[in-house]
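Just one chain is shown here, as structure tokens, and it is the form predicted on its own.
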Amino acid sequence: MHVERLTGVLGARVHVGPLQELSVDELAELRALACEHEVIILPGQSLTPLEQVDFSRRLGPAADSPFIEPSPDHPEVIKVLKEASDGNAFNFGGAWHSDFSFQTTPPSFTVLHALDIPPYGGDTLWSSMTAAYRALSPQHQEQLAPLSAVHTARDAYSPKMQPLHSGLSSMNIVCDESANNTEIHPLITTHAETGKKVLFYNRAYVRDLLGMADEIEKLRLMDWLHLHTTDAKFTVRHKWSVGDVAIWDNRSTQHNALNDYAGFRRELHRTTVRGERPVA
């Protein structure tokens, strides 16, 4: 495998043969470059729906995605999918989030594989949450340390966001009551694999934090995490190519894509991996 980082911080492309035909020790060295990494971009890649299940389920058993319903053919793929005449309609993960983490056990990586490509538009980006924690000073990590998150869907996929998801003709994206309920993990979290500390936040799910008194200090602090955790000098931006694959860690970094390609089309297809749950 060729390895080209993509910034100091996060993010490296990897050229490798067809990933359906990756060996075990291949497949662990990819694994270990996520993590090390985590994004990778393979390009050229060219995988059927079931052919990228089959590679995800190699990386560990499929992830529940709720409120998105996947393809009829193949239900652990969902079809990210914007069509030309869709407009202006909201951009399916466009805001900086960490897939599921509302979830008791979120996904641990996302494998998200472009199809259909705008000729402009339509990046994402992804921000190191690991190199966040990093760059607070000891005693902040020590004050943000006995804090944890609340995080809930419901400012997602409750019933009341119905209308913004419906705008997608060829997504069917169902909210529901369920997306009320919460999760609590740690605020600062330790990656299962390689045991670096991680600033575990995303201002998509998490709607409160415990451990802290006074209400009007928790909002301020909220709102420095979401700036200080999509801070430019934490992320890489990727401009998709047909044949692109990228692969995730959700345990480390958050990630945005990007609502400026009104008139086209983009199509991806993504699968999940189940994670574990996140501990301090």
Second form
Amino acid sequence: MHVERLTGVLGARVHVGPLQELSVDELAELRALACEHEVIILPGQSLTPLEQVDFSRRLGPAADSPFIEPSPDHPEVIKVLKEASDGNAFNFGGAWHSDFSFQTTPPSFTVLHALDIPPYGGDTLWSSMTAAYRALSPQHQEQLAPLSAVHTARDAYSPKMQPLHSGLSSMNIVCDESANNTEIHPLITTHAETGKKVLFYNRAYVRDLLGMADEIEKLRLMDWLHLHTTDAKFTVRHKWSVGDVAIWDNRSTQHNALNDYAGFRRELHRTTVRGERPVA
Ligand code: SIN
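Okay, that one was the form predicted on its own. Can I see the form predicted together with succinic acid (SIN) too?
Next comes the full complex, and the chain you just saw is listed first.
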């Protein structure tokens, strides 16, 4: 496999043959590259939904994807689709987040395959939460280590959010009360495969921190954590081409799909792989 790094921090373009034909050893190599570079882009792929499901299952069992109605023929595939006629509607994934971090066992990897891409815009950004952790001073790392984060989909998929999602005519996002459930994960986690420390924070789903008495300080810290973990120096930005497959590690990154292509169609197929419970 030919690997080209995209930044000094995270991201690599990996030239590899058809994903349908990878040997066991090649798959292990690809998985290790995804963990090391945190997001990898594989250009020139062509996967049917079933082939994408098969490939994704080789990385691990499918994750549950609540709130988003999957493709009718392929329940493990989400069509991330904004029609040209959807105009300025809010796009799926259009805020900094780590996929479904509100789950007990959030997804390890997401696989996203580009099928229809606007002539400009619709890029995706990823930020490295391992780099964000490494950039903290030792004292700051020690201060944050005892804290836990309360993750919830309350401000993304509870019923009050339904109007936000209803502008996507070809995606059926169904908000419900289960979005108010909460899950507590350590703020500093240890990546299950690399052993690296991660500042496991994202503003979309973290709504509280446990272990801090002062409410004002806590709110300040949460604002700062968002700004720090999404700082440009920890990011990579990808301009999609049809046929690209991105594989990213949700245990070490956040991402944000830009919504700057009103009047054009954008379609990608998404599968997610179940991860493990994050540990401190
Ligand atoms: C997502 O958040 O899964 C969607 C990312 C994208 O559409 O680029």
